[in-house]
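Heads up, the chain below is alone and in the form predicted on its own; it's given as structure tokens.
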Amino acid sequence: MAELTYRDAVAAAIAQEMARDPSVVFLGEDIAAAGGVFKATVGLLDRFGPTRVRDTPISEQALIGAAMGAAMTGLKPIAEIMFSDFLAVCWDIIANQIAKTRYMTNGQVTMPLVIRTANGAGSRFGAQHSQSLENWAMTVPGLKVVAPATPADVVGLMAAAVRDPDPVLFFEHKSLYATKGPVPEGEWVDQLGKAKVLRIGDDVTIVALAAMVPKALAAADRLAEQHGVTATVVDVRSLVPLDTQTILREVARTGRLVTVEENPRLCGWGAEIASIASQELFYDLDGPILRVTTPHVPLPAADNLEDHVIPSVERIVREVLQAYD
């Protein structure tokens, strides 16, 4: 196992797939010479050259349009949108063209395209640069949606996304870039649509995604140490496809479900999981489903206010105890 930061795992994942397959190309704003605004793509230009690693103009519509055309004509592009908030600028191309081309051509044209983007709060960038937008992508048929929480998942899920024939939106959380973790040596490929059970407990199942995963694990530790409540923690990892089998199995075993979401509460991904669990496991549930979320507000830039609205370890523990007292 190699020890990598989440940031370095991004570059390692892209390099692995570019070295393996010459049809993989990488394009985006400041991703080449500058190594990315978050320094997650350092070294790729030197290794693969300007033909395959291309800086684009500051135009999300132009770079996503170019990536779509490249995918339609035989390449496997990885395109970077600097902040996930900027997906709004090119959302027509993604939602109305990229997501639907394979369906509308009856499979004659595939779309092997990965759009990776920096997502989420915690960096004090304010309302227009801090949103978690996975639930936007979930609502569009034809898109696959991935949000890794660890360096190993960055590499493995990126490899799976690049090799997939369908378009994948790959959400990297900004606040995780500096975190470290083990990554398997050699070529590492994971599987889309598979959740991971990270901790086993008997009293409650906590389901989390991306930056909420380490918080859920810390909350589970505190619940066990201070309150005698043992929690199972499930990292969703992939929202589309969604691994309902793993999630429902763990919820059925504990009888209680808590989702921890950075998304605004209204129509968050946890609402979909709660709906599925209530339909499939009605007689297995021992209490109401709890959703710990960000409130339905624009994200503030002030440190104390941003920390207040984003789910914290303390809040997860408090709400679990209040709900299941």
Second form
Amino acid sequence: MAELTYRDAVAAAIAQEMARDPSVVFLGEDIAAAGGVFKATVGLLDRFGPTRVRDTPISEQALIGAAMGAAMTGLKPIAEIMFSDFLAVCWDIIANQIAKTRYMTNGQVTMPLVIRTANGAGSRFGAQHSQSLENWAMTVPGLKVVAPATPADVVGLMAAAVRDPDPVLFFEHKSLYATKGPVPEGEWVDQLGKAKVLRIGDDVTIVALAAMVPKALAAADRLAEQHGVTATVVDVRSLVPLDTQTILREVARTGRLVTVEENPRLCGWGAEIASIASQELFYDLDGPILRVTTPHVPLPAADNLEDHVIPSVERIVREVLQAYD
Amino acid sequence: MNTKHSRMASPPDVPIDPATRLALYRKMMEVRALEKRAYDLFLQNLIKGTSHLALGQEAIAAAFGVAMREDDYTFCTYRGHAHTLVRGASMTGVLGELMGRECGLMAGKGGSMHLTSVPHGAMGSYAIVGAHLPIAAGAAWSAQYRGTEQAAVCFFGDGTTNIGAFHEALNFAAVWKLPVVFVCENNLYMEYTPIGAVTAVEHPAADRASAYGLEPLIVDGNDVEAMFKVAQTTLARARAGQGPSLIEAKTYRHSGHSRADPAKYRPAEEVAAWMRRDPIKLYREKLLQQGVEEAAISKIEASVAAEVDQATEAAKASSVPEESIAMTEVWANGDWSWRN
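Could I have the structure of this protein in the form predicted together with the partner chain, to go alongside the form predicted on its own above?
To see the whole picture, the full complex is given below, headed by that same chain.
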């Protein structure tokens, strides 16, 4: 196992796939010469050259449209949208064009592309550079949606996404870029649509995604140490396809479900999981399903304000305990 | 046509050979026959939803249809029956798609505004204004990367010149020197509004060309030979690695924007003047003047008429699609499932 940062895992994953397949190309704003504004793509230009690693103008519609046209005609582009908030600028191309073209053409077109983007809060960037928008993508039929929480998952799920014949939105979390973790040596490819059970407990199943995963794990430790409540923690990893089998199995075993979501409350991914669990596990549940989310507000910039709204370890512990009241 | 601010395209003065001239005429006739039939079938309630006809604009599609290489890519708009047909898609496939039948190009899953025939290089009709300009640039990038000397041709209306994606795509294609030809079909109206009333410049496409380092090209879109020549020169430029072109083809639609529009906002004199400049009528007269036998022209007309009749009957006879296909081809494995 090599120890990599989440940030370096991004470049490692892209390099692994570009070295393997000459049809993989990479484009985005400041991704080549500058190595990315988060320095997650350093070295790729030097290694693969300017025909495969290309800087674009600040033209999100042009660069995502170009990725789509290239994917339709034999390439496997990886496109970067610098901040996930900018997905709104090119949402037509993503939601109306990329997601629907295979269906509308009855399978004439295949769309093997990856859109990777820096998602989430914690950097005090304010309301337009901090959102967690994976649930936008999840609502559009035809898009696969992935959000890794560890360096190993960055590499394994990116490799799986590049090799997948369908469009994948790959949400990297800004606040995780500096975190470190082991990554398997050699070629590493994971599988889309598989959740991972990270910790086994008997009392409650906490389901989390991306930056909420380490918080859920810390909350589980505290629940066990201070309150005698043992929690299972599941990292969803992939929202579409969604591994409901793993999630439902763990919820059935513990009888309780808490989702921890960074997105604002309404229609977050946890609502869908709660809906499935309440319908399919009604008689296995020992209490109400809880959702810990950011409240339904835009994100504030100041340290204490941002910390106040994003789910914290303390809040997860508190809300889990409320389920027992 | 006022061209004082822009130069007319000046294609090489090479005569067009007789077979090509007849091919141009035939393509225009095919589009005319198909669009008229689509209109009739709409009135018979056999075509639902909407449709945007290219009656009056046939010369632009026909010229590129003849000039393009088989492996070139076409990207067009919701007014795309013509551009799909001229690449070689069957009339039965087009009419069947409009009628929601199993024989349709996409078995009824796309409809009038999304005609696509990938085996013919017709890479899709796009119904959100402007979206397909960047996508066409991407196909051109792919051709450039693969070194195939393929070109992408992207057709759009005058209204598109005021949306952001137009400007993003032109800059992007120019900076990357992509083999793409952008063709603005300026029919003088963006939907129901005169384009001049909502545009800061006189020529909505050509007057923007210089902003992207491109030559302004204004062509009479109702002169099929002029269109053919500009298609040849711009496609050659693309294949030679000289980058994109932007053509503004002046034309006029004979009917309204869509099925719902009787086009009452257009002055009667303007309509009459453009009807006199019907591209098919003009070209028929020109061919006769050039000594083409009337019999050769009539033969094409009869053959096209028979073809559209046959296609109509075949489409009518085709079943409606199996309902199960509503749940297929969301993903490349043919499936639609999002959970296990």
